[in-house]
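The data below hold one chain only, encoded as structure tokens and taken in the form predicted on its own.
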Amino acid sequence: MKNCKGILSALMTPFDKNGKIDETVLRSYIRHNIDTMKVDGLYVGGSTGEALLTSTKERIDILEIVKDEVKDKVSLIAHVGSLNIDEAITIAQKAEELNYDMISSVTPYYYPFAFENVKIYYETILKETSKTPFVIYFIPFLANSKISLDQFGELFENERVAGIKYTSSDLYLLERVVKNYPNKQLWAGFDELLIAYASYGLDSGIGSTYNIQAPFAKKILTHVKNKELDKALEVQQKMNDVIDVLLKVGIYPALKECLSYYDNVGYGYCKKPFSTITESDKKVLREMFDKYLSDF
């Protein structure tokens, strides 16, 4: 089983101004986090790839489409989650077909779904699919949905499920399953928690703003690992001194803004309702680029 770890970014999707994928700059994103950021793999169709927006068959292009721009050069994760299940299979059984190294899932999400409701969701994607192992993209506060230390146990019954892109601030919960089952991988999925999450003996963790600024969050592993707490902190924070221009402004099109100051790397759009960003906001972020970003 590959184990795809080190830090891989959660990939934006481009998008021109009538809405469509927009291949040429999406191609260029993706040489971008390889050749740029050096990320370690690519998840592909998560939230930051606005994947809830698109439609299966715009999510399966996406899917060739990286797969044929990375060949193997990276891990790749196929986000394949859907609140329509038999899409979350269609996708599944796609990227099973490309050779993703893995294939995730968020909890059926909206709906107050019980446990056995997202156990049976797993475990009907799983029982579609082959051979390809499978992460649980476990992010409550959004997905609406919680899962027990012992849930998790009940999860990774079946040997396939490799284990959990990990987006929750409750680091309790996190220490008992690195705890519990330390055979399993987990994927730190908060960038403004991530000395918090490598503390606890994460060694990865995938991320939308590792799309500009992949080398921080190596530097903050690195630092972890050789025990250098307090630099680790200096490097979390500059992090996080981006992260709150991100957020102010707008994520997503803040991110893809960021990304057209790169040389060779285009200018994506996002999908409506999402807005642009204005005049003001783009001084803001070229202002925060230079200060932080502008030597990677």
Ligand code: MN9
Second form
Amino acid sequence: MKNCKGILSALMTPFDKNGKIDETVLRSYIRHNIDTMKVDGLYVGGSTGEALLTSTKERIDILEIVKDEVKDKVSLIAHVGSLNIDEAITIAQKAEELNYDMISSVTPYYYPFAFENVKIYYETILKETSKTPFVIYFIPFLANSKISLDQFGELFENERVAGIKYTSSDLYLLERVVKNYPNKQLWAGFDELLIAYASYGLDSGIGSTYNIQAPFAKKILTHVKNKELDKALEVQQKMNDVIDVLLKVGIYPALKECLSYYDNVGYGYCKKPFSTITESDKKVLREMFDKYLSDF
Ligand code: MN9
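Previous: the form predicted on its own; requested now: the form predicted together with the ligand:
Full complex below, order starting with the chain above.
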């Protein structure tokens, strides 16, 4: 069982034009992340993987393909979250059977759930699995979740909860969690804030843009650790120039377009209703790629 530290890519799911998973391209994404980006691990089936747009069977197929391609080369976290708790349990049990290093779930979303409901959701998934460490996926801007410091403490009472994938710009709460729960692991969730998370002591991050710029992220972690903040900031600024363009174009289609610029990586589409890339956006992405990323 690996500790899942370092830089993990939130793995993308390539679809063909009809919205079916393209296994060949998926395998090329995985190898690209391991061989070229040199990531420490993959977060599979999260927001970036468009998992909430796919069927239970497709989510399980992805977990199987990823495990088959990765074997034990890097650490693997399976995101199992779903508003349908039975689906979340089915996927979590499958991930455990496949020996994923950790399982993770977003807080229950869409309905304005109280903390009590969030707790029931996580406790149920934990009870229905037996051994795999668990990562809370905290992303309040999409999932509308509010969890306080004390409430994180309550969730941490279950020893299987390893920590939080923290995708929030509330750095005050982040610092309090780090200070109060030193035994829990935190993963930086916003790539554009990596330097800030790292200066609060985080040594790990999970992000979508690491599919194309993990070497930058690794440099930031190293510079902050060595107290070279000016150097870290220089790299973060490059990373954010890249992120600006990705966000303007539409992050997931833009990332898939950029991935296709690598020789050994195939072309993946996003699932509807995500859109395809226009010719003028392709030009903007190519320019950005040549300026910042073509050396990796
Ligand atoms: O996995 C990603 N979150 C989402 C984390 O896509 C919702 C991030 O890596 C962001 O895509 C990235 C850009 O905002 O930080």
